[in-house]
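Here's a solo chain for you in structure tokens, the form predicted alone.
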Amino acid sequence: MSDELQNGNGAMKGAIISTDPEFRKRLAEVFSPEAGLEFGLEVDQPFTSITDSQLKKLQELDSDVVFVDLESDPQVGLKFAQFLVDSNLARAVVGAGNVTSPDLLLQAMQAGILEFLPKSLDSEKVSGLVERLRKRTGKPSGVKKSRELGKLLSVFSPKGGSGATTFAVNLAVAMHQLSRKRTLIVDLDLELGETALLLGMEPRFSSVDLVRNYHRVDEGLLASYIEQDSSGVELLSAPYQPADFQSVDGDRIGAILNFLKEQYDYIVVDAPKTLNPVTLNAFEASDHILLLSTADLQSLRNVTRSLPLLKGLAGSRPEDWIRLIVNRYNPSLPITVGEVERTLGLKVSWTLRNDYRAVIDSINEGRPAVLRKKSHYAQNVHAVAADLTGMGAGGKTKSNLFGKLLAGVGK
């Protein structure tokens, strides 16, 4: 985005809608053309009394940002804010008021409100707000910096309980550890996703919230829905309450995932266990499908039943688009790796050691196994991450960097 904004003096154009005269006065004092924002319209009527004439003035102003004071009537104010967004009467809507209810904050995000501003108008928060709004409302300079698209990996198992979610979370953390690049976990199990639990996090928003607002998503809005774990990996969580995947447009999932590839270096998708439109659109956006199975008849049967559809989606993609992983592997199992390969007609790319104690302890602690003390499972996941990040092949790195990182895990 360019720093050259819409009007001649370089300041954004704004409007204030508030019945509180002290707040309007204070807002106009704090924000000025020198601070980057100039107000061209003040509306002092309640939301239900705003006239067509005032809306016409707002349209003519072509404002970059509208401040909406929600304190007097939050519910009607949210509906008015959504009207402003849907009618393109503002490029950005900022809510004002002492709003602390999580439910109200969620409704505000869904209505399209990008920021909340306390009526105390802390100068430091005001300064940061102006900078964020400049990035969101500035016109493109016409020269867009090219960026290589990130790599998107969908972890999929057609059988529940195979350890796919645990692997997806640990893989993302390990990839970030090795590469130090922006890495995102996307939980698309909209009914009972558990990635947040495995990271010990309690996200405020979810992938469903982002999908519902996909038509106005940009880099700034995206950040509102993302949570960052202490490990450095970021999370777009599944909703806490189960969501009906049939109410989620699969095409929107594909569009959002492709947008995320422009923002992140690595994206690990924890795909649903069912082959629904959400899952299929995630596969379409994927650079690889990491197909997880265990060496037992039920799991292998479900993988066999899924393979024709997966191979049909592959089209002209590289032969290794589908990469098979055997989880909970033990050499003493009656079904060997060779038998798995012959049964499925796929080469096993990696095996993950059956390390029950290390994995269950990590789940109970909300701390991925790759961050805890060294275990066979963590070593195996790091080897997969090394391959996928280009750090090495088959667990053998091109330098000693991977070995040094792995040796430091859990210390």
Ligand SMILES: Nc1ncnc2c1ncn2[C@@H]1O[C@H](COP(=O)(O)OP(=O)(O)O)[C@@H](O)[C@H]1O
The other form holds:
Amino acid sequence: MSDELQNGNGAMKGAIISTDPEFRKRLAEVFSPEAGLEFGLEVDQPFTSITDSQLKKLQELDSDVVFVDLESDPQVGLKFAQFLVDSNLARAVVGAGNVTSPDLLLQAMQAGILEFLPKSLDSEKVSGLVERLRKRTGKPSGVKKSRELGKLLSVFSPKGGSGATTFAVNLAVAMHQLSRKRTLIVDLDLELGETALLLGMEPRFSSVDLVRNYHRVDEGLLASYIEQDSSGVELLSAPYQPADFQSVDGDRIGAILNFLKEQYDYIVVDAPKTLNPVTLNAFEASDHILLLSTADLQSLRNVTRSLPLLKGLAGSRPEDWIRLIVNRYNPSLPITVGEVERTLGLKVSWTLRNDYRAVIDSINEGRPAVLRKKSHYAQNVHAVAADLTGMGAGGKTKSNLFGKLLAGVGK
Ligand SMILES: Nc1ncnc2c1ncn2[C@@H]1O[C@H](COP(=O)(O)OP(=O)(O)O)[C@@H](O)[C@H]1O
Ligand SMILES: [Mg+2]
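Coords for the form predicted together with this ligand, given the form predicted alone:
Whole complex next, starting from this chain.
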């Protein structure tokens, strides 16, 4: 029987495993065919007393998502979640309960848990969750979008000072230059965001103001927090005063980014180096993670440490979901591109030359390098932008050539 016949509305099928009657009731209320997720099975025993016949029911349900309540016994819960994933009893497992310990979060990701749902459900969190689960389980949304969704790229480097922010800003400007399409930079480095500085802008509002005042998806509200730069890109800035990411609801970031994808053709997120809930939600919403490293041991070690978590998030997405970029590259460095690839087990998609002059002059002037006179750095960023916008001629050599032709554009 096809999914459409089983639940004619195309809703995903879910199961819940929880000893908490209140939570089971709330979940069953919040989720409905209209909300995109229907419940087919409730299991109310502790993990250790779940019977074979219940597991068989779960298998027959062929559920898209199983909610596992981890509150009563997180360790056994995680083992059970892992079992569900390993034995293909669920396409996606969502952990419920407030998990705040980073250790537990990491273990959960390793066990294959895709998301966490706080037990205090609200419809906003639920709709964001359903959308993300659809993507992860490959189940198309029943809702027709009026336009194609924009492409969201998160720039991330686990080691500060690798050039992530510089690259994010230049990439966005270059993508806009090449495509002339609506392009937005979202600065999620809530403590030390510097994208506005690099653009020479003084924004009045920030992403934190938006998250705090965001109660429903509203185009008008969003627009009031976003500012246009003279380069043509738009910016949702980080706050001028450092904000504590713990005071910012990570789930809201996810919902906001998904909504922004409906408005913009390209969104470049400057992610902070910490893997906090805000960052993880941004990654979830991303079409690619642009992972920046420099070719030195310290940076490679930090990247290696963050890779298991990133790969866990990647789930069943295409292999090129994570694209590796080596910044501050110089052919005479002792560590070669080949060695970087072998160390990290990832192909290097692009290199950006070490180009102190171009970068420092651009900072001093508050004008991105890709808008200034020709430089190696600008040329390399243009090559990346050409590939990502599909404006390049395809092959590496050709798009580099295309980048070269464009690198002098802003002279
Ligand atoms: N390709 C490059 N060549 C030379 N200097 C660079 C390059 N990329 C970045 N930098 C410099 O490195 C420093 C850190 O860059 P930044 O973008 O703030 O890093 P991150 O966001 O990863 O902390 C800045 O001083 C910047 O000018
Ligand atoms: Mg930065």
